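Shown next as structure tokens: one chain only, the form predicted alone.
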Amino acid sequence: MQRIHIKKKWLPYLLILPTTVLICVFKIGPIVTSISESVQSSKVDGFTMVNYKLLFSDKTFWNSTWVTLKMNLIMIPLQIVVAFVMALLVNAKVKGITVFRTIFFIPFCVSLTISTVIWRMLLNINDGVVNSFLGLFHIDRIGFLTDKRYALLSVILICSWRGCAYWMMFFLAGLKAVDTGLYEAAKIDGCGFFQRLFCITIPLLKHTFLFVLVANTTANFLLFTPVQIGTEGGPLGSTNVLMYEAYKAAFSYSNRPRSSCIVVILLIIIGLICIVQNKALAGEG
């Protein structure tokens, strides 16, 4: 009896072991080898900051750090807000509702690199589907990808396009676990819909947001797919991300510790917005 407790106490270790190989490998593995390669440098033995100092005195790196915040700060709102309504138009007690989740849904199921190519074709100033429809109002032709003053919107379109169907399945369960009795009585008591939405839906899935949030901010920050084949970070550098700009610095300029450098702000920055993003919402709850 005895050795079959002993078994049953290491059984969910062992079932688990797998997934705690992998993460450790693929996840942990790597951010300590960029930890370690961002704080070394040939000329100077030991941990040295002068990765750093170089990477702070670059003004590619700022105009790159500025761009990824500038592009977060409208599709992470705009991607959850847009979610959300997705999630509320699906969740109506329909007939047929489960054929429009599914096609809600289907822009995720295509990879972001197809969904990328896809939108080139249809963005693209010559021959693409959008401006010759827009020249049917004789509409000057638009450069959504190629032009400065359109090609950060139109990489969170792409990005968006795709996402929005991913974080609406999160809103949608959401939704589904929210007592519909409670709704009942609110209308009983002459509540409207927004009444019922601001004061019954949205504090209900306070914890949903939260998570949809963050891995929201921690999936953003890290986007480059559609940067590196929708733009190559142009025009003149406007759609220039982080994670694109230590891509280039690992595998175009074979710069090492400038690209590690870069990923270990990234971290930090993804971490401590995090931790703003929980304070902020999670609250006492």
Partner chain sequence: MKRRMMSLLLGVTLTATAFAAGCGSNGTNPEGNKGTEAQKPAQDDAQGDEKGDAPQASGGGQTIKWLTFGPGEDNWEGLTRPILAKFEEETGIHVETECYAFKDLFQVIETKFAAGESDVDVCSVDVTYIAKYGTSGYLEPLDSYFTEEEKALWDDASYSAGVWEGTMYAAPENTSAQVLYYNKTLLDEAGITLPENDAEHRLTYEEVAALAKQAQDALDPDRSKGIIGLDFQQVSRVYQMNMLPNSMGGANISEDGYTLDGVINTEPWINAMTWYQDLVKDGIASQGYDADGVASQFYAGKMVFIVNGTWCRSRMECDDELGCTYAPCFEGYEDQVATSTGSWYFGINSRSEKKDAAAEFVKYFTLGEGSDMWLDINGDVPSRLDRQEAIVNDPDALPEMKIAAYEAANTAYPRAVTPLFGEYSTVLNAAWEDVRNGADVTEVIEAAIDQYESAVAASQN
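Residue numbers count along the first chain shown, from 1. Quantities reported herein were computed from a predicted structural model and do not represent experimental measurements. Think of the rigid core as the biggest set of C-alphas that the two forms share within 1.5 Å after superposition. What changes on going to the form predicted in complex with the partner chain:
- For I268, the Cα coordinates differ by under 2 angstroms between these two forms after the core has been superposed.
Swap state to the form predicted in complex with the partner chain from the form predicted alone:
Chain only, nothing else included.
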């Protein structure tokens, strides 16, 4: 009896051990290493804030921070709204809706790297399909990825094309969980589509919205691939997001402390935003 009790006592820890180890090695470990590297300098013994001081006096860093915030301020609401609308569309009960669901989800099945390469070809200023199409209407060629005015929007487009498909599935799962009886009752009471949407659907999907918001924020702040492949941070730093700046610091400049500082700052920004989002949306619900 005693043995069974001990076994039962240890079993949960044993079961979570592999996950804990993996999280520690691949998540917490690198975070600890980054924090440690960010407060060390080859010129100063022990703990120092000189790397941060240097970073904060760097115009490139502030530009990257602004680009990152700007991109996310546009991209996160855009992706959430579009994904939600897409989920509403594919939740409709019509014949063959599963085909549409599949089509809408396909962009997510294409890796971000490949989708960026495809979009880069489509948006190419010389022989891209988009410019060729615009040419039919006598519209001058647009440097979607090479013009400062359009580059960030193009990166947002590339990310959202794929991202919306992914987040749509969460909203769809949420919609499926809503009791259809509520809609029927609302209809009988004379509620229109928008009343049902704002009074039933959205309030009941509050937790789904919260999850998507937090997960989307985290994913988009750490976005890197479309910038590296599509624009390399240009033109004139207009797409030089913090993650790409951290990458350049580590792998082009071999400056690990600078890279670690940026990563730590990103972590803090994401953490703060997620806390605010949780507070704002969690409530009693």
